[in-house]
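Next up: just one chain, as structure tokens, the form predicted on its own.
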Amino acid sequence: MNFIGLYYFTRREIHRFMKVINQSIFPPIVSSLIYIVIFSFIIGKNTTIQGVNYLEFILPGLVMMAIINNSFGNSAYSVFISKFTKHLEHVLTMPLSYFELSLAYVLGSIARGLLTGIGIIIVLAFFINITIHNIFFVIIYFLMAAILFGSLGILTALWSKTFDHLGVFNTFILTPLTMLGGVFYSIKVLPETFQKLTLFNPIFYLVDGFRYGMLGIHDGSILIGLIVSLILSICSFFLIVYLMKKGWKVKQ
């Protein structure tokens, strides 16, 4: 492992989004605060789901949604801009293995997702009672979400030829799956058919597992969710390593 090269390339990725912190970190924090304020007025503070206050119930979902979106956006735009400016071709010639290069991009996504998630929790702690039921599940589901969608961000960037293509994945795949993944509701309130369909949504398992880590409640099987999320995150990362090695959509 070229630890020095990995460190500096990861630091470059972190420095890149920290330079535009007003666009990368603050917007999801403000959006989450707006969600809480709106639901507080519309639904009220006394509504409960599975014995938990509704505002507390949606907090893990809001944090996970921000982690997913920011992890994806960080690697997607970083790789696409490098590809668009032909800088990625030079990056691939650096004295870093394809594993190390992919890892650096994903570590940048993890860092951005971590800062965003912590920022949301700190801000919303002034309005909601924050609890941690199982810190292990909080950490593992955060890492799996950041790795999975950081890797998918790279995949989308390699595939995309224009900025519009990045928007296609985000608008027609990522956003619908997130909104239908149990962020704002328990799937137990859905008809049985839709409950079964939700089980095919990978984001549901991330939200459900993260909610279990924070609140101790869940809708699906924790074991199945852990296995599915772990397999998807590992496979997506090593797929990126393989595509980087092949120079897919870059060397062609």
Second form
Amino acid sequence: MNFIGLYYFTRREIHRFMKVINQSIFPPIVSSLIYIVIFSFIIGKNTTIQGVNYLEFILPGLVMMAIINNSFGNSAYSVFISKFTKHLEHVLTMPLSYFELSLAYVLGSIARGLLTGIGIIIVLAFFINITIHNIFFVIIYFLMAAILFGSLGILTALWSKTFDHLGVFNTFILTPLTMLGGVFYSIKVLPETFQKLTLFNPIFYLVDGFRYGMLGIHDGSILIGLIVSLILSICSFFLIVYLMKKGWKVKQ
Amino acid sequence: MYAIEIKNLTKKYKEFEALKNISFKIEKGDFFGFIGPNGAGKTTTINSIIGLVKYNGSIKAFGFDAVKNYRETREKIGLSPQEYNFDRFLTVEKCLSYTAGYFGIQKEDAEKRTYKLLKKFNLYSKRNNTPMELSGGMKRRLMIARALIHKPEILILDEPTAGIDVQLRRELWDLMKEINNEGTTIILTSHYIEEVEALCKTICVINKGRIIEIGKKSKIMKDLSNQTLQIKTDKRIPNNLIDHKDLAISNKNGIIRITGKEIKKDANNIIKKIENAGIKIKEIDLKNERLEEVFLRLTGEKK
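The form predicted together with its partner chain is what I need now, so please give it after the form predicted on its own.
The complete assembly is shown below, putting the previous chain first.
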């Protein structure tokens, strides 16, 4: 294992998004704050869902949404820009194994997801009461979401030939699944058919499990959510390692 | 053990066969020139060695298989590719120190090597700039410095002097010679035949995915290059005066040009024949064909 190489490449990934902090870290914090302000005006501070204040209820969803978007965006843009500028060819001539390379990209996504998530929690702590019901669930769901969407970001970047392609996954898959994954509502308010359909949305399990970790409430089965999220995150990561090794869309 | 050993290397891009079963070896410490027209297969061969393309056949670097032992192979090789592929998010200094890190070099050592190379390649004053802010010559120097950061045993330079001025080209030549004299095996591809002629010890001519000629530069020049004897006379030499099946003769307006291998040996006889025919010789010139002309002849560009 090339630990020094892994360290430097991860550091490079973190350096990359910190260099564009106004585009990477601050926007999700600002938009989460705007969501909270709007909902507190529209719905009011006294509305509750499952016995929890509505603003407190949506906080884990907002954090998870930011983790998902940022871990995806980090690896997707990093790999795509590297591909676009041919820097990826330089990276592929380094003595880093495909596992180390994939891990470094995903660790970059985890770091950005963590910074964004913590940033949102710190800022929103001024307006909302922050509680942690089970820290293990908070950490494991954060990691699973960052690994899954960090890996999907790499996959999308490898597949994309243009910046337009990169936006396809974000616009037509990621955003609808996130918005319909129970970020802003409990799926119990949905008609039965939509409730059942939501169970096929992996983001629902990530939001639900993370919400359980923070507030102790959940809509779906925690065990099924944990198994589904764990399988998806591990499989997506090793799919990336495999594709990197095969040189999918990179090596001719 | 050879620095590079290539056996039956074949590469197909859909219907286009870029490399057609090529095999060759490069000795340790050699300065190996790889020449051929555009699309001949030079960059494909290099990218196969470094692992950027999938291929059929076998490639070994100091005994390590380029696919099975890709990590060891990459540690042995430093690549300066044709196109700039810098990390746009790092400064010149970090471009070098981070690359050292990717090679598993500890921070302290990486910083020392970075400093040394920045000084050696006259880039120290630009260390805090981004690579894309550098001039063309500086970018080239940075590419080579980056390829040397892990002290590779093989340095691959793909068109290193493309698009830079004559003075800088000469400076880079001196640097390449110095690096080779220190024991590093160099593989150089270039469009400038003059460059290959001036620097390389071994030359490989490739065209349409096949090796046309390979060998020591001196041997290639001896075996393949022609000499031209040009004699100016006061009147036209009769065509039947100098006739030899192995010689190409052009005879126009009192200037006769006789081209063939080692024509020097026959020069005295030819001169005597002309003088004995009562023709006065005004001027004699003997020219050796240059590598560029040999190359054009071999690749079929010169009829």
